Each structure stands twice: as structure tokens, then as C-alpha cells.
Amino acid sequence: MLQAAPTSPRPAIPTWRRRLAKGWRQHGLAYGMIAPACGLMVLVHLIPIAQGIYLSFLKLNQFTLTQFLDAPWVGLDNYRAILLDPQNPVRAGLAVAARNTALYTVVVTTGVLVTGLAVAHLLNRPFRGQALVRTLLLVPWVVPAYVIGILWGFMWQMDGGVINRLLVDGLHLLEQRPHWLTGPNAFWAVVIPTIWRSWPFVMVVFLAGLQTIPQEYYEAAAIDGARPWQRLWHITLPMLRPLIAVQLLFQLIYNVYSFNIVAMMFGNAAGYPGEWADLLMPALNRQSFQLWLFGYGAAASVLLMLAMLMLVWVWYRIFKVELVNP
Amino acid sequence: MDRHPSGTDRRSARRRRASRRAAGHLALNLLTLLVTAVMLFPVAWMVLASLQTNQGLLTGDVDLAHPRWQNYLEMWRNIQLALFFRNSLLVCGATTLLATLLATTAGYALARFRFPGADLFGMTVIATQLIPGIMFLIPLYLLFLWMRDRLGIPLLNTFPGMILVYTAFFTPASIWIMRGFFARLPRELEEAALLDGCTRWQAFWRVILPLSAPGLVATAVYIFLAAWDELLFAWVLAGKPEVQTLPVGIRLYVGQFQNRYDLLMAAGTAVSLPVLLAFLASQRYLIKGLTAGAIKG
């Protein structure tokens, strides 16, 4: 015989609905506040990334472009061409750009951090006009990078450029006017303006950091007879470590993705600076939007993204600076 | 003499030490002056060159006594600089407004609320900064192309399309700046407001937001500086002069009029002015906002 189910006075609300309602009461405002940013990031970041990974498996050029959903699937062919095929001209161009970008990133990042720290030390003493000097030093950081590309492209000119005029005619440091924008010098022609532009911001951050270090540490070290470089090594650098770590990461990302200065400085040559100064971002942009090799471009972007993720992982293993909830 | 220092010796030793310190200060001040001069030289040269004749620039006869203000009139005639200027102001202005708005609410939520998914959202916000721009650019271009041809939604070569992309592009970094700013405001402010009968939204809207003006200014100026400089996306997503922004417009100009450095320098000076003014007007908040965020995380 079946037993009658006990009748409850009112129908039970399913637990998932109750939990949902509770969650909404607790967190509704928070979700509402992040919703617009979330929606936009899904639309403009997440969907395009997924799509970009998908595109990297297609044969995508000017003929298949408008019907990209029906473009032929080639699997890993784009990756194979970029990584392994020595005959492929795209591979040769990207290899040169990757080598230059790696070198450029290391040189610029080192230059920016060392100059930033050195000048932060120089300014970290009371003197009249400190705020004014700090503001003036930041002016190059405010001038748009594309203007800096045009400006330095003009300054580096062999005959009419002010740099050669200063070096050769003014200071007599060099006998002959060097070519700055062609040949191996082109590398320095993009490195120097980038360092010139980027270090002031790092300096301002380090200066703010130096001013939070208690003066007693230095006084105690001075009593113990510590030399200036010992104070730098044992007090300043450890205290600034989190700041240095974050600025290092920002600089790495910023410099790997550097585009404006090179693209503008070599405007006369349609943005191509030759093999000595070609960086990844301008090279990828050319592959995709001038040669219409979108499949290669997408595959190279995916590889670059993976390389950056690995770089950040290594960075995190070294510094252990928590970015999300410090 | 060492064992029995007389008053005069001590005094002269003190004076020597003082003079050595003064010399050291002078050397440091001179070094500071030198660094500042070297840093400002290229910018000064740009302004100076914008007031010369092109012939003078090429041959090296720089005439300081007779500035050529005509360059600033002529540069508007050679290319559609005024149009590009208007486009940049429109796109960057709208982007700044929208991205600041989105970053303010999202940054507040991240700083003050613990909710499931907060860490995931925070991680995603940071992760977006790691991804190469070209990674979004190709898909976005194709997506916009597809939306135009199949759905009839005009996002390619239009202001709404550019503003949408720019806002999405600059919102993550701005969320991070605003989050850092809100995290430094004392929680007691909201607690007092809640005790007075405000809802959480009212506490945010009436108490926190008015106090956030310096952070809002810092974030807005930061977005404006970044958007004013954006070239890669503008180049691809705005293919018509009617919507092209300054970097794209001037790029075309660099290719076509490569020998008119006088006009290029005048244009460079003119397009740097809006961001320089925004920076100078807000630099106290901007520096504090950006460095404090960097220090306290």
C-alpha cells in the first residue's frame, strides 16, 4: 500500500531559486556595477580573442576575407609555416622582427628602469623647484608617441637633422655624419626616443616610493658604516622591490607591443624601417593589412600571446607580486 | 693640534665641511638642470622648428629673431587637419566619458564588494592588458565587416564603432586605477552613510562619488592621453577621412609631404597642446593618482 505523501502547508520554493534570490540581494549591486564593463569586454575582448584563435587555423587572405566563416580550414599549417618552414618569406620577416623586438624590449626596459631609479635618487632631496622639475621631466611622457616618432624622425635626418648637427658641427664628437635611419643605427634610432619618453613616469613612481622609506633605516646604516652602494643594495632596492616588479612588468608589455614610434618615424618608407629596426607590431600589421595574410597574422598573434603569458608566469615566479588582491 | 683642538680650528673645519656640502649641492643641482635641459630639448626643438622656414631647417639657417607664425595657418590648408582634430576630440572625448563612467562603477565594486567571480573579473581585467592589440584587431575588423555586409550594422568607418572599441580598450586599465583609488578611501565613510539610512548605492552616489573627484580626474586624463595617442586601431577601423583621427591623418601627411618639416613640426606642436594642457591642469591629481595606485596596489 502506498503511503500518502505528507502535505505541506505551502509549496516549497526550490532551493536554487531561493539561493539565487539571496545571491541577488547580497551581490546584485556589485554585479550591476560591473555588468556594463563586463559586457563590453566580452564583446570587444573575449569574442575577438576566441575568433582570433579560430582564424589562425584558416587560410585567410584577400580572396577569402569577406566570407571568412567559409574560409578553408588548414589546421596547424599557419603555425607550421611561421615556426618551421625556412622557405616561407613571412617566417623570415617575423623571425627578424621577433629578434629585434626581444633586443629592443630588453634594452629599453633596462634603460628606462635604471635611468628612472637614478634620477629618482637625484631628485629625492629637498631643493627649490622640485615639483616644477618633476612636471617638466614628464612633458616627454605626455607628448603623444606618434608625434615623438615624427619629431625624432626629423631629428635623426643625416643632413638636415639637429642631432648630427650637434654631434658633428657643434661638439665635433664625430668626423662624418652617420646615417641614423638606415642600417644598423636604425635600431638605436627607435630605442633612444622610447627610453627618452618612458623613463620619467617610472622615475615619478620610484620617487614616490623612495619617499615612503623611513629615514631611520639610512641613519642606522650610516652608523654601521654602510657605504652608499650598500645602502642602495640592502635598503633601497628591497624596499622598492614591489614597485620595481610592477614597473618591470608594465615596461615589458608596453615595449613588446610598441608600435607608434616606429610606424611614424619611418613614414617615408611606408612604415618599414628595414631589417634592423622592424618590430613585431608593425610587422604583424603589415602582414595583415597590407599583404592581406590574415591567417598568418592571427597565428603569429596567438604565438605572441602565449609567449607573453609565459613571460608573465616567469615574472610571477620570480617576484610573487600579487596583482589581483595585494 | 688634533688632541687639543682650538676654537678656530673647529670653526674652520665646520666651515670646510659646510662648503664641501654646498659644493655637492651645487653639483647635484647642476646635474638636475642638465637632465631637465636634455629631456626638454627635443620638445623645445619641435616648437622652435615649427617657427622656421622649411629651407632654413634643411640648410641649418635657424632664424630665432623672425618666427614664422604663418606655418600655423598654412598647416590647416595642406591637409584636412581641422577635420582630423575634430574627429580626435569627438572620439577621445566620448571615450573618456564612457570609459571613466564604466571604470568608476566597476572599480568601486572590485574595491568594496566581495562577490563570487570578483577575482575572476579582476584577473580578466588584467589579462586583457597582456594580449597583443593585433589579436583583437584582425577579428574586430572582420567582425565589423561581417556586421556591415550581413546585418547592416554600421560599425566600420563610423564614430560609434571607434568609440565602442576605444571605450572597451581603455576601460580595463582605468578600472584598475579607480579600484586602487577607492581602496584607499576609509570604509567608515560608507558605514556612517549606511547608519544614516542610505542604501549602498546611495552611499556610493552621494558620499563616495563626490570625494572621488581627484581619482576621476586622474583616470579621465589618463584615458584621454592614451586615446589621443592611439594609432593602430584607428588606422584599420577608420578608413575614411571623415572619421580618421589625428595620428592616422598626420601619418598620411608624413608620407605625402615628407619634405615640409616646418609644417609637420607645427602640426606636432598643435596636436600635443590639448594633452599637454590637460596634463598641466590636472598634474597634481594625475601624478598622485597614478603613483599612489602603483605604490599601494
Second form
Amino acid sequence: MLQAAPTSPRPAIPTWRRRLAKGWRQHGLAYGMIAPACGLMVLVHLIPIAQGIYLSFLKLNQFTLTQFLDAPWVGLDNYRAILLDPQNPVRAGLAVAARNTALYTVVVTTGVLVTGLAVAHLLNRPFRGQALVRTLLLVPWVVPAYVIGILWGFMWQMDGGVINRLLVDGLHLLEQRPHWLTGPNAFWAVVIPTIWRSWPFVMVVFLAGLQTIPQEYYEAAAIDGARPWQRLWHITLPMLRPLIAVQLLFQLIYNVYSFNIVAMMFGNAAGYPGEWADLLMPALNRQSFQLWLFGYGAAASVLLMLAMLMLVWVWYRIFKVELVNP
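Given the form predicted in complex with the partner chain above, what does the protein look like in the form predicted alone?
Here you get just the chain by itself.
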């Protein structure tokens, strides 16, 4: 009598493969829809970042530029030169540019957030012509940054600039026409146009947030005798805290990497904007590309990126609760 041959047990499917198959069955459509965006992010962001990091380890200058990615490998020498070598030409002036960038970021971010919130609070009240006023206030934001840099560069001129004519000849607030594009005044010549262009966007975001706050909160606070500043402090600001957190991060990153206004106001980064108006990005661009020291420039840019990642980490630790449970 013939007996059937024993069948070997089927190999067990690993747990991770079962979870992967289950996840694909449940969320396959969502994965397929976000796949193009993820691919674009890799193409536009991750590959250039990886290439920039790789360039920071190369001796890439005017003599090795034709080799590009095959330039001599120098390891951490570029980083060592940027951090420790006072004679390095790319490092020259970066401390002053870092100081200016820190001051510029704090002043501009504060000015943009405060101005945007104040105007949004005013526009949140019904009045005649509200739509027209809101539209006109958005004009600075829709103008390209490089155009604003050129326009304000002419407006800040000592003799023919409209600002000195207004302050000295029109309002008589000053006795003499000051130099706005040289010396310490150059810092404010950069700060004011940046605030002027950026606050309308923040205003729109805060205005949308204000319209989501129930009016019953304000009515109850008014019945309890709360003053306007108390309603602002105890109702408006806590309710807008998630929006404030996001706008704060956006403004910090945007202002640290600010380039167009300074570059166009002082000659497309070809000229030195002075001790008080030189920011990090124009300084890195000018010193790296004028001297053809691309390896040093890439190393300095990577260090700046790491500093920004630390800033983002601190920001996330501060606003983690609001972002998780808005």
C-alpha cells in the first residue's frame, strides 16, 4: 500500500512583511497619491542637499572646477578652515555678517509679527470698504523681493531719495540729509523694506485665525470687566498660539536666509554693503563666487544649515504641545 509523501510545512511569513502587506492594503491609495510629491521632494531638496554636503569635502576652486564632483577629496579641512583659520578668505567678515543676521532676524521677525497681528486685529472689525482695504494692503507682498530691493535702494539715496526729501524738506524732522546706505543707518535701510514686504502675509494668516475665535469669549470677558489688553492677552494670543508658532518659524528661516533685498539694494551682491548691512547669505555668495572657493563656501553653508536645524529643534521643543494638540 502506497503512502502519501509528507508535505513540508509552508515557511512562515515574517512579521514585517505581513505588516507591510496589511498597510499597503489599507493605505495603498494614499501612498500612491503622495508618491509623486515625495519623488519631487527628493529631486528638488534631498539630492541638492546631499550634493552640497559632498562638495564641502572637496577642494573645489577655479583650478578644479572642471572636475566638479571628481575634485580632490580634503575631508574636514574645509570645515577646519572656516572655523579655525583666521586667514581663510571665505571666513573673513562672517562674524560681522552673523551678528548682523542675528539682529536683523530678531528685529524683522518681531516687527512682522507685531505689525501683522495689529493690522489683522483692526481689519477683523466690520467697516465700509473692508474688502478694498484688505486687497490694497497685500500690494507690498505681491511685489517681488528683488524689485523692492531696487526701489528702496533709490528711495534711500541721500540727495535724490524720496525719504530724505520727505523727512528733511517736507516734514522738517531732520536738519541734514543722512546717509542711509552707509554706516549704522544701512542696517535700518535693510530692515524696514523687509518688514514692509513681509507683514501683509502674516496679517492674512492672523486675520483668518481671528475669525475662528468665537465672539462669545470676548462677550463673556467684557461682561466680567476685562479690558481690551486683557482680552488680547488671555483670549486672542492663546487662541492664536499655534499660528504664531508656525509664523515665527517661517519668519526665522526666511530672514536668516534673506538675500534678494540686500543683494539688489547694494548691487546684486557684487558690492560690499558695509559693516552694518552685510548678512550671511550675501556674504557667503560674494566671497565664495568672487574668489571661486566653492568648497569653502559649501562647508560654510552646511554649518549654517546645522545651526538652523538646532534652531528648529529648539522651536519644536517650545511649541510641541501646541503643534500636537492645537
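Positions refer to the first chain, counted from 1. Only a predicted model underlies this, so the values are computations on that prediction, with no experimental measurement involved. Under this definition, the rigid core comprises the largest set of C-alpha atoms superposing within 1.5 Å between the forms.
Novice: Cα of I53 displaced 2 Å or more between the two forms, core superposed?
Specialist: Yes.
Novice: My question is whether S198 is one of the residues whose C-alpha shifts by 2 Å or more between the two forms, given a fit on the rigid core.
Specialist: S198: C-alpha displaced by less than 2 Å between the two forms.
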